[in-house]
Amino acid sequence: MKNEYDVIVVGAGPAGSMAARFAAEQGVSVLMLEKDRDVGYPVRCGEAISKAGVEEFISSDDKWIAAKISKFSFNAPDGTEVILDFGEAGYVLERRIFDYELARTAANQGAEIITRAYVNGLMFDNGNVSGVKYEFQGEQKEVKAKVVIAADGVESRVGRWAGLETHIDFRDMESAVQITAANIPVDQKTLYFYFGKDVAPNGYFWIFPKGQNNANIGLGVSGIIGKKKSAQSFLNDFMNKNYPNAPVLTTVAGGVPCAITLQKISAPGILVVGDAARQVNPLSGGGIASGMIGGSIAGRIAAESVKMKKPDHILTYDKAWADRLGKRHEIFNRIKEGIYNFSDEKFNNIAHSINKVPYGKRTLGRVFTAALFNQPSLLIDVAKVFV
């Protein structure tokens, strides 16, 4: 252990590991601190990701792929099912193994990693972030850095300590709960989505297969709905109706920030990435791929700043993120708000309409076009991201 590093990353999830890796591969010194005992634990995620989202950063490997996905199944309140076939489009991961491998790619580039290191404060020099304070093996420690990257998840405190506005409206914070269950006889190549007031009002319910008839089963609902009826209650109702005897292997619950990126994700001496920066796709709630992208941009810019000896260079991160994904997420957020309060009848009509399209011509773009047919301004947004 040294007393100073060029870059310190707080959190070893996908965003943190990519930040550490992309900084370290430029030859600067990097320390990544993870508060939990193991990288990749606990898993708080549906674990679905596109194949392209994975392979931008790491070659696909069956050891961390639980299921290979080629179809989406959208299920309307009246039981109508719409199936879209994409070919081999994505995966359901084993996040414990996947996250471990991502961290290993950072280590292979020279990043140092410490687990069970609980960051509990920041260091400042003339108002600029200049390092972190943390507890390790019962001792309080301090370590300096030219750049700190906060990758400490949805409940992030590091950005807030630096004076960044991390508040999110409770209506945009989805209340989510998920179990991993056994003996779930679904097609192992299909992601299942359910909509309607009885399963997930102002959100959606999912079943994501994980091989050998195991599956992640969960839902996310808006903060407004969650105050009236908990996500756990909706999950219990669904399981009692559909899989009453399924053994439950794991249970996780938490908040998912389905909103646009924080207004500011950089400040002197600090960058914020992943869930901590609200880099989650607001429409789907997916954050693995976008977190890795945010982390990679932050790591690259942090290292450039160190090598150029230009501390202010890190402030270009906000625009770099916006140009890559941030502006696209703003479009997804408008689409989300457009479909947020659909009635069960509306969902049923959309399903009936899409099922009239020949199977081979069904696309996500067609689904959203049908959903937003009477909202011309949103159709333009759909065209921007799906056409």
Ligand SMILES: Cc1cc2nc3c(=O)[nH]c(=O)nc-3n(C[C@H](O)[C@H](O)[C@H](O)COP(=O)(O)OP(=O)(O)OC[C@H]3O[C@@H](n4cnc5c(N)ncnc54)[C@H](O)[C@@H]3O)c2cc1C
Contents of the next structure:
Amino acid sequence: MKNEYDVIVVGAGPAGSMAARFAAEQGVSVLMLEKDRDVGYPVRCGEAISKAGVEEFISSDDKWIAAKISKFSFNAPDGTEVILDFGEAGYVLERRIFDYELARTAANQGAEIITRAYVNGLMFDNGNVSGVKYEFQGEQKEVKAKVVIAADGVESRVGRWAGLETHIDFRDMESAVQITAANIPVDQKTLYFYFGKDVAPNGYFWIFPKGQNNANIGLGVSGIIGKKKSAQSFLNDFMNKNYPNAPVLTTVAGGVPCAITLQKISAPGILVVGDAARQVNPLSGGGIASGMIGGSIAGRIAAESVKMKKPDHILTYDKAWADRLGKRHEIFNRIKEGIYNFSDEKFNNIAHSINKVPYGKRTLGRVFTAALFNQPSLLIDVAKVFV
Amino acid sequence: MYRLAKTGKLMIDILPDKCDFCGCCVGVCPEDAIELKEAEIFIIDPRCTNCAKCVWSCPIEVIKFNREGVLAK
Ligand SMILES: Cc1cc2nc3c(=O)[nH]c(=O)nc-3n(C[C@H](O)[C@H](O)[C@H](O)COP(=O)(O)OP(=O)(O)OC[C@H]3O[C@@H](n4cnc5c(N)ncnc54)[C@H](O)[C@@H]3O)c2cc1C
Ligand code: SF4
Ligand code: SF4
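To complete the pair, please output the form predicted in complex with the ligand; the form predicted on its own was given just before.
Time for the whole complex; same chain goes first.
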């Protein structure tokens, strides 16, 4: 442990680990600080990801794949089920192992990692971020860095301390609860989504298989809904109705920021990545793959700036992210806002009309086209991202 | 004795024994008024404006809005 590093990463989720790895890979010194005891635990996540999203960063390994997914099942409020077949599309992960392995890939490149290190402030030099303050085993410590990468997840406090506007409108925050339950007899190759005002208004309810009849079961609802009924009560209602005696192996709460990326994700001496930067896909709520992408870009740019001795170079990160995914997320966000307030009747009608399309020809593009057929400007967006 | 927020009496109460330490409330707080460690949570009273956004966002109803104000222990 040194008292100064080239790059310090705060938070050891997927975004932080990829930032640490892509920085360390270029030979600069990297320290990653995580407040929890364990990297990868607790798991506040449905754990679904596309195969391509994983394999950009790590080759698939059965030790962290809980289920291999080839189908989506969308369920309308009246019970109509629409099934889409994708072939070898994705996985439900075992994230407590996956996140751990991601952190190891950073360690393999030379990054140092400390757990139970709670970052509670930043150091500044002439207005530029120049290090972090943290609490470790009851002691307050400081460590300097040329670049700090804030990967502190949904809370996103570190960027705020640097003056970035990171807090998210409560309407865009999907408040979520999830259990992992046993004895849930669903198809182990299918991700199930449920829509409608009874299960998850302004959001969705999911059942994602986790192997051996286990499943992640949860939902997210906007803070607007939370005013009247909490995510927890929606989950209780669903379980009482459908699986009243299912053994519960894990229970977690969580927040999924479903909005476009923050206006600014860099400032002198600091970059923000992953959930902290609001890099989640706002339509699906998936943030593992996009967080890894954001982290990898930030890690690379941070190391480049250290090696070139050009501190300003880190400010190119905003554009690099926008070009890779940020602009695409703006499109997903418009689509989300287009379908956000659909009535149960509307969901039912869409399901009925998609089921008229022959099974082999159903695609996500067709689903969203049917959903938004009377909003032509959004149809262009659908065509951009789904065709 | 009532606890004091930025805007008078503090009216937001977090029940730490029920909390899952998930961070959802922290992400929506406009004032950075919630401190969250690995398994410890509290409100930084002088920053809180009683806006209640954290109350509406908590997935498991751990934060309560108390119109009378929160009594200091
Ligand atoms: C219920 C739920 C279901 C979800 N389902 C899916 C899904 O199926 N698929 C998908 O792709 N995404 C899903 N997501 C989103 C996904 O979990 C996140 O987008 C992803 O974990 C973001 O990665 P990250 O590295 O940015 O943040 P995180 O994984 O949250 O990591 C942040 C880390 O920073 C640490 N930290 C925070 N503050 C500090 C501090 N001050 N000092 C030190 N360390 C700190 C935290 O302890 C944490 O380990 C879901 C989210 C929730 C809540
Ligand atoms: S009431 Fe508003 S200001 Fe106070 S802690 Fe909650 S979100 Fe923050
Ligand atoms: S949102 Fe609720 S459960 Fe999550 S940290 Fe805040 S008070 Fe605790």
